[in-house]
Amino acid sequence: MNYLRLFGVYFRVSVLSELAYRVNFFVQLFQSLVELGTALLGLAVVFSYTNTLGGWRPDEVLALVGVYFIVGGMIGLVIQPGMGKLIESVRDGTLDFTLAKPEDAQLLVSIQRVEIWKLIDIVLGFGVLATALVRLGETVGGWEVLSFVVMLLTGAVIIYSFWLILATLSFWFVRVENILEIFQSVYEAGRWPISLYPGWMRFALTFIIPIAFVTTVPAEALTGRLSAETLLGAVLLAALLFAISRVLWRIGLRQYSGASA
């Protein structure tokens, strides 16, 4: 509850800050609608030539697009801005101010910046997902919904841990922002079913850059494609990555010399 209270404080501060520039809402809305429209237009073009894509039907891919926007919104809402700020603070020494606070430093750097307008992507994603569920009809039952929620939360832990691992590289290397930008570009591959890609790329997007567990696997849960083995594997991977990110964070802090060094 204390963590939620802290996040609420940072969220309120971000809201007050962003309300001073309300035109940003319309800019973000326009960008999100253009991106969503482009994605839906791409689906329409593809399925005008085929009935399935990597074994996925149109409504199932539509659900995947919804998950893609939801997770992308979560990344843009708190993960990406927080990790970007962490890299900057390590480089200029201002991480000292965070380390001096009485709460866990990893928690503070993770929620220190919130881009509230990214909530638009999350809302649009749930809208697309709801549309897909209506079109899928009775094929989605209670187990599918429950496993989807579990996989969505698991995917959030995986993506957070992966971003934190990349961001902690800033304790050893001067500039790592480009790595985060590359990841953001690779994330766009999650808009399509992982089964669509050749074998080597499926392996890379599953075990090297775990995009599949973030977008495709939650969508598989909703469409009844998720096996118990995949569900268990995703949960174990999330736990492993979180543990690794925590260990690297602690090791990285020992390398940090601060602004006064």
Second form
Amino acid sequence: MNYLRLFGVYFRVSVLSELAYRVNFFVQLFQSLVELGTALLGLAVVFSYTNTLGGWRPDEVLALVGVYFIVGGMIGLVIQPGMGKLIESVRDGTLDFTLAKPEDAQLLVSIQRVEIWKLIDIVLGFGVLATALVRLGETVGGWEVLSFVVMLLTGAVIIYSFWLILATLSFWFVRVENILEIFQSVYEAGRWPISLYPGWMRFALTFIIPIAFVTTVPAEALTGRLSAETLLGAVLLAALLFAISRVLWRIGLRQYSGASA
Amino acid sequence: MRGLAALYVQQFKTTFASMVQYRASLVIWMISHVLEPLVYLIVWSTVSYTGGGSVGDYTTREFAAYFIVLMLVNHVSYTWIMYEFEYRVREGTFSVTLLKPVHPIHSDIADNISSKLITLPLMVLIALGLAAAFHPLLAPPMWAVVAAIPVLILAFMVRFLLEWTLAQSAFWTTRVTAINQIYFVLVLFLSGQIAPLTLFPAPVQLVAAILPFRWMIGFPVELLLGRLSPVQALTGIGAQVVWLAIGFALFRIVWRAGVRVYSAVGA
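Structure of the form predicted in complex with its partner chain (previous: the form predicted on its own):
Complete assembly follows, chain above in first position.
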């Protein structure tokens, strides 16, 4: 509960500081709309030539695009800004201030920066998802919705742990921003069903950069094509990655000497 | 003229040194450049496979050829000047550039060409790897391969001039990201990066033929795939020359006005 309250505080501070730059809202809205428009137009072009893409119907891929935007929004909202700041503060030594605070430092670095306008992506994503669901109609039942919510949360944990693990590497190798950049460009591949890709890419997108679990799997859950094994596997992977990230974070902190010390 | 040649040589050395230093950024740059065409290659191959082996006038193996060649053509004509310019103006480093006795576009051209020459071997290697994985069907006639040399040079020049000119919008507004994004979307659809332009409805093809984007990317690709007749190739070169002239005129006009605005802000 305390964690939620802390997140609330950080969120409020971000809102207050961002409200001074309200034009940014329209800039972000504009950019998100253009990005969404691009994605939808791309789908329209592809589906003008086919009515199934690797076994996925148009509205199912539409749902996937919705998930892609929701997760992308979550990453842009807290994960990416926080981890970027973490790497920066390990380099210049300002992590000292975070460590001096009487709360869990991992939590603090994870929520320290909130890019509130990225909420737009999340809202748009849910809008797209809702549209897709209405059009899919009869096939979405209670089980699908439930497993979707679970998979979305699982995906969020996976992606958070993955980013934290990468960012924690900065305790050993100071300049790691580049790895995070690679993630951003690879994430685009998650806009299409992972099953389209050839084996080696599917492997890389599942186990090396776990994007499959973040976009395709939740969309599969919603469209009722998720097997129990995948569901279980995703939950286990999330737990495993989270544990690894926690352990690495602890070991990494011991490595940290502080630039000012 | 000799001074300019010396400048290009020097810029090449500088860029080479910094490229060797920042290998990681090179890798990132390559990943995004390979991944996008690769994703569309796979998407269209899937569509083609489902549709019985072809979509429109492209077979599965021709799609593979299209997107692999597109990756290489995009590598030739790509510029990152729009990001660079925004940074320069925002951070004020452009003031130093302006003090130099040559036009700043020269060092940008030299920088662009040299960093591409450095990455070219790796790009070709990736292309060969993709060719082994996707079995592209690529058999262009000899004349098309020869014609592709001037066409690629023209494509590079048109794209460089236009993007350099557009990058100068940073002189007027600090919100260039929005402008850049619009530009990239237009390029994405109307240059043939999402799909070969012949797969688009006729009105879109007409717009693409009038605007410059197709001539920077899609046209060289189609030429190298051997899909164009000599007359079409000549018409395309004509369009490239026209856009080069327009680009040059715009570049002159915008540059004069832009530098004035910049000095007014910086003073």
